[in-house]
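There is one chain below, alone, in structure tokens, taken in the form predicted alone.
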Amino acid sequence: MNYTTEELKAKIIDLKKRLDVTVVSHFYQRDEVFEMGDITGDSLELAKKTMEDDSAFVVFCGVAFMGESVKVLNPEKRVVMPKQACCSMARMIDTLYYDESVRAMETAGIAKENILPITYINSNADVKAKVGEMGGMVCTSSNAKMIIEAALKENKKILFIPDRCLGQNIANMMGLKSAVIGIDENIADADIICYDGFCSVHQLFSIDDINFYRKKFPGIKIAVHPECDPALCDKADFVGSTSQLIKYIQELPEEQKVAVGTEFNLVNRLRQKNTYVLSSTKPECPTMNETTLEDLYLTLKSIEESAPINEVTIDANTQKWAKIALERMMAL
């Protein structure tokens, strides 16, 4: 295919007028993608405003487990991604992994029945599933403390999958123990016990970097996503999901320097000046990156030609029980 950027823009562009369809772009899509999403947003942003959208097609733009979410709150909706690219964190944990943790903590003495389990909503559908079938729920990086100060009043012991991360850093928060299987002894005296999963990309950033920036700018503000790591969210002047690092640094006077701890597309067009990103290495999400304009402008093609292709599907069993884990966080 020859087409030039802009020829492939106005061809999407003419497309999305004559199909029923919303594109929903997440944050961390290329620019080009990015720009021709009809809805745009974090993770459950996008899950929720898809829910309000009457559209035939839903065209996602972003990771599976995104897709899925999408499919799994909206099942009569016909859901189809340019590429359905796995999340390294989602890929980190499945059904076997979930049942070896709950194992895991059964040995160390914890009875199954006082066990709660939390997902991340960076997981696959079959894992939130699990989740959904033993009373847990979902919750998103912007949610977590609400989420885990609901559960703590059922008195349980939280399983928290699979970011190891945000997990470290809300028992932080909030003042409780927390331990990581297979990593920490005594699992049974945390209040939150982590699965060891992580986020390739926000473990890029270090405190090295943070002394870096401090020593070359003076008074510059250090904002960091807790998928980072605790250590270094410990240093930062702003800890926050997507939605609320967009915020906080919008909300900054122009001139206030601020360092950002997240995947470079966003951070990359946060602010024209005075936004730098907080890592010598570029932190580009390689499968958020896979999506390209030209595999939205086919994915619309298969559309227009009634054989749509990437398209999302679930099995009954696991479109139940992961809509009710979903449907929980949401009720919060």
Contents of the next structure:
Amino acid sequence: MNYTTEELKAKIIDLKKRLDVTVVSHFYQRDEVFEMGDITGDSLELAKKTMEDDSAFVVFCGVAFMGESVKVLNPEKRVVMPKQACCSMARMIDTLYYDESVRAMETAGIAKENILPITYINSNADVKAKVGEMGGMVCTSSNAKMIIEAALKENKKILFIPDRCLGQNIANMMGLKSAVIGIDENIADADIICYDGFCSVHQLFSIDDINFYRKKFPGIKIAVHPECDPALCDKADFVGSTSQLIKYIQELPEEQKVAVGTEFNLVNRLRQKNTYVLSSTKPECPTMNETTLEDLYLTLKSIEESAPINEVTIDANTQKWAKIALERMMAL
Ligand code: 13P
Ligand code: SF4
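Complement to the form predicted alone: the form predicted together with ligand 13P:
Time for the whole complex; same chain goes first.
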């Protein structure tokens, strides 16, 4: 296809006007794709806002679990994704590994009925369904602390999947004990028992990066996402989800320097004079970056031709239990 970026944008805008569609873009999307979003935000905002939207089609520019969550919450909607790219963290756990994690807790002496599973939204729908079936719920990085606080009231051991860093960071924030299955001994002593998954992008930030920036710019603030390693978060001035990071940075005085440890596209878009990317490499999320303007155009065109491509479909049982897990989060 030989269209320029500007030509593609014009075609997309024209198709959006003519079709009954809403384009949804996560903050980590490429700039030109993000710009085409009618709804933009972090994973929690996108889940909430699409529930209030009444177009027939949601065209979701993000990673697969996000499009799946929209479909699970709105089964009547047709959800299509210009690219169904799977987040590398979500790919780290499937239903078999989930069952194994429950068994590891049972082996450590915790009865199944005393386990309350919580899955980060970065997991596939079949894993969310397993969690829903066991009485558990979903959380995002924006509400993880609140969800865990509510879950603890049930006096059960929390199985937190798939991101060990988010689980450990929340435990540290709340003064609770955490352990990682397969790594730590005596997991039964912990309040939050984490699966050993992680985000490959947020592992790119190091304490050396923090030391470098603190030495170069005395007084600089360090702000990081809770998917970063707990040892790194411990040395930061602020730890927050995507939207919390944006708010924190926007509220700093203009002359305050800040180095930010999260996905490149977001930080680059935010980049004001005194905002730096906390890494010597480019921390781009490869799967978020898979969606191009051309993919978006072709997807809209396929809707116009009544042959939508990459439509999200979910089987009835998964739909039922994953919805319960997501709705428990929404209710809180
Ligand atoms: P948010 O929940 O902050 O949107 O993050 C999603 C994600 O994939 C972070 O890496
Ligand atoms: Fe997944 Fe990490 Fe990319 Fe977020 S940044 S979508 S957790 S791989």
